[in-house]
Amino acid sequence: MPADDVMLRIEGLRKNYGAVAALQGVDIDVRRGEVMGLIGPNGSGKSTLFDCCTGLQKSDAGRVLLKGVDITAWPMNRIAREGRFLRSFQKTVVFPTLDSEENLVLAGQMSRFPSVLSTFWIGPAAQRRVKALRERARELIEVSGLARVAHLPAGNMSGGQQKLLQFASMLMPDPELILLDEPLAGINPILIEKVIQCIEHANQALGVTFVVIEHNTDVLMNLSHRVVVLHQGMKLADDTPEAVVRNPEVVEAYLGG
């Protein structure tokens, strides 16, 4: 695969906890413009994948290469700042106090103005960088459909509203990739339907690259180009997704064949 077609490149990443090896020398190529599923049973190592990947754990071997350039030993936050590589987790966090647009404006100040003194700095280019951030809050907020509950303080929404406001705040910083660490956890079917339009807007729309941990397999194999499948911390798969539902191996593992 030409190197410009790869968002992510991880290469021999190995991960061990004492005795239990998490991660066994596991090899993926995440190309640009995708939306990748990764699935596999609990345990197989999908989310210490993402933690290695963003810095949140160390690995104990292999890299990790995000358009060609070596993050392996960075900290999460120098990967958010500067490779424009964010992820979510299972826990959705926002800001209960606030409304949608605060909430979505304190997230790209957040981003793009990461220091103490850029993000309460008053002046004209303040000024002139708040009104940009509400602008492109607006359009989040419309393109989630929260608009009806954009007024509400974030802790009066329902879990499914929070997850969209979220998934909105990744989108302020302008990402280019995003770990989605089960989007659909816990949420009604309206909304499920509502977050699947959303990623499927921000990778068609916005050209961001997903890869995407979710057990609703059967949204994630309509929603993704390609599915990754982990198991006992080694890739057992990684392809289309009518061939990876037709492999024995993974009906075995995974799907309850």
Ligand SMILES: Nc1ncnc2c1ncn2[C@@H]1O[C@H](COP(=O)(O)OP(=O)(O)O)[C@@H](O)[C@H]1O
Contents of the next structure:
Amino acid sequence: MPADDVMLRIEGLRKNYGAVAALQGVDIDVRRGEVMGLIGPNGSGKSTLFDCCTGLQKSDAGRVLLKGVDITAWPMNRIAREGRFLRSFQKTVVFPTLDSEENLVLAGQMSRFPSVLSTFWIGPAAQRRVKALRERARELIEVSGLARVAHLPAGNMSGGQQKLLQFASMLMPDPELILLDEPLAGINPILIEKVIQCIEHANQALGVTFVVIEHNTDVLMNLSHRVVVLHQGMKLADDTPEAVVRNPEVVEAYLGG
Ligand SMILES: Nc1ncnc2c1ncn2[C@@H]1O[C@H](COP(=O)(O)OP(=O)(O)O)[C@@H](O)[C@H]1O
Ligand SMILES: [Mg+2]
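The form predicted on its own done, now the form predicted together with the ligand:
Zooming out: every chain and molecule, the one shown earlier first.
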């Protein structure tokens, strides 16, 4: 694969917690523009893989390259700041007294201008930026199905609606890569559908690359272009969804007979 097509390269990643070998030398290439599904039994190392990619945990060996740049030793805040690289619901807060558009514009402004004071900057460039943020916010409100309640203070929206707003907030800073760790856990079927719509829109219309850990295999197989299976800290399969569900080793280790 040409280097330009690789968004995230994971090379020989190892991580031990005491006697537990959480990752035993994992290699994965995440291609630019794809939705990659990541599955495996509980304790197979999926979340640890995200932890090591985002700098939350330091790996014991191996490298992580983001668009060809070695970020293995970078501290977590530098990866988040310079990488345009996000983990699910990282740093997204819903401000209860603001409506949906205000929340989203603020999410966009805070990421670009981290100082609160700077959100009051004026001048033509700032005005153009705010206009662009408002347009993106309105688009995301439509896509996430929040139009009907968008005028409400976010604190008056349902828990599910707030979750969708959080999800939309993640897209405001224009990230290139998003890692989602079980984004559908504990949410109802209608909300699941809307979160999937948001992921698909972000992927297809905004070009965001995704890695999604999800136990809902049916949903994940539909959503993903490619699926990687982890088992006991090792990569068991890396293939199309169709091939993965028919792989006998995967069926035995994870999908069940
Ligand atoms: N912070 C931690 N401290 C100690 N052990 C951990 C920690 N995080 C994960 N583990 C262990 O590492 C293994 C892999 O866990 P994890 O990456 O959470 O798996 P998964 O997300 O696939 O369920 C498990 O045995 C788990 O108990
Ligand atoms: Mg996990």
